[in-house]
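Just the one chain here, laid out as structure tokens, in the form predicted on its own.
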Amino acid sequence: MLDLLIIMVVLTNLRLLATSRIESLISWAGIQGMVLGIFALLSRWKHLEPDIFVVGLAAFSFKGIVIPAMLFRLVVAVRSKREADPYVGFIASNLIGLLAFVGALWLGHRLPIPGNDMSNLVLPATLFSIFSGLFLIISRKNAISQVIGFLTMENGTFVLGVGTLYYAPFLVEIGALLDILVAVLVWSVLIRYMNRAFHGITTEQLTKLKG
């Protein structure tokens, strides 16, 4: 079951580098948050603990519901529905994710991680993860298309924080689900304000900041 959900997280990347909508973006990132949390949830579920059960519960609210929510609203404010000028292609960006993902599975049973009662999926899973938001924010120009890549390179390291939560301190995991939400309503604020003063939320725009 953990390894399925593992392959969903994955799955869910490769639909964002694939998506233009900025409605759809915000959906799959969201349901990649309740992945998360449900997978928090089932990683310890034999011994689930009080802490453990808040982490997961968290995550399937904040990245689930709360934070798609947020972006939901932003887009509406700005009316921006779609990136439309990438970078990099949508079809592009899929090949370089799959290959991508190929790498991080090579790389993935490489590295040494805490613990033996790990699935061997996690650490590729999270390679993959942060690569996938790494891109998304070097390769698109739309701010909430770089949000949510942001977002994906969070989740990424969660999933490594989840998978070992035996020897990851609770409050690591709770500070760094709260400084993703407070780091949502900045940007939300900013990107209002980008959008009143540059009549649209293309980071290309930021250059004309320069002195």
Contents of the next structure:
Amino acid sequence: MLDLLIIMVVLTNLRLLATSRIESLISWAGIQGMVLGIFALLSRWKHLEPDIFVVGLAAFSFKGIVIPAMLFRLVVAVRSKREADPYVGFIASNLIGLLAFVGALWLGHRLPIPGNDMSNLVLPATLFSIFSGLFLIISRKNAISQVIGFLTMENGTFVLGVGTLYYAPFLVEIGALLDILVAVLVWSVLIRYMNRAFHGITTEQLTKLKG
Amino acid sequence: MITNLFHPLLALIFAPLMRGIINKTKAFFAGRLGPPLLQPYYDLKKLLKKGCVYSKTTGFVFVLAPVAGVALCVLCLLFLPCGNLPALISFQGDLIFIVYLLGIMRFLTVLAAMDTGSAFEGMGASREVAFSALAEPTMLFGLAALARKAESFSLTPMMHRITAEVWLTDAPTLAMVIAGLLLVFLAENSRIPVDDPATHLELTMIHEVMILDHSGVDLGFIEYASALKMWILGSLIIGLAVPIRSGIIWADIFSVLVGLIALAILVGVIESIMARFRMRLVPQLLIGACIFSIIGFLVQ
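Compare with the form predicted on its own: the form predicted together with the partner chain:
In what comes next, the whole complex appears, and the chain from above leads the way.
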């Protein structure tokens, strides 16, 4: 069951690499957040401590509902519908993603985490999420896609954190969740300003800023 | 030995029924009464009574393709187990053999379409080949994932080893392979969202274009072969998705039949709630299917 959830995280990453609509990007990032929340809850279901319960519930609601809702409002405000022409096309992105997953699996098997009693897919999924996030950031022009890329990266570290939660302190996870909440808040303000200044939110225009 | 004949016989008798069930499900969703459940059988009976019309440009390939199609499908059924029902003949590597039997069948259909000399059918043939080139890796990767899991390159032992316990330990692999195979099933049988079997609009057809010039008995053979092909791909999926390996022959037959009926209903539901994709999106869908089965192959 846990393996299936991890695979769902991997598949949502590939889906994020393949889509051009901003709404679809945000919804899939939200679905990924919900999957992660459920993953956190189910991972220690038999001995569900209060702190893990809070982490799971917070991840589900922040990553799955609050942040996507904020981003949807941002999309309405800046009227940006699509990733017009990315640096790397969508099918190519998916193939690169698949290669990256092969690499992540290979690396994951070579780097066993001490005390990781969860699943041998945790580390590959983490590495793959971080890679897809970074790839989204460098290969897309729309500022909101880049925010999604950052969220995906953070989701990757969340998989690792939950995968080894016996040993990772609870405060770190909650702290990271609050951090990305604030980060998204700051980004939505910045992107609104960007939209006002450049009449669009492609990051190419940011080069005009140099004085 | 006699039990080995059950699966081919079931397929030969019940294959057209799957279409009937799909049409009935679609009719139910549309609020219609729909054609009778046995309509595909009536159609076959009608077509087999008619004579054929051959254009002067066609040669022997055009006559050969429909007959060879049915023959290849029957041959394929001899090598195909379903769940606990064993195949009549099995050897190491028969899973690749089956994929290529279906490939030969497609090749002959394409040749027959080109043989008519119609540009329109050539276009359909080109589409069919382009899309099945993408569907074939999905199927091979899916079967390779199963071969890796079951440690056998032969379908009969493979299907025996995929039991409910395997589902408990390796659900991700099986789920990914089934997802990939289901998309291939829809594409290869020219169902929505890849192709619409009900339309005869020139711009959108893939498979139906190629058989426009066939008539009478030939058309009947083609329809029967495509029903058998649907059964072949469907029974691969059902063999994985319904892990009932009771060993009691009637229970196994029952589980296979119920599984295939459920698959037909699922296809009917998909066709009722989805629209056909634009032609441009079909390769993306098939690459998605390929990614499913590659992930199934990798995650073990």
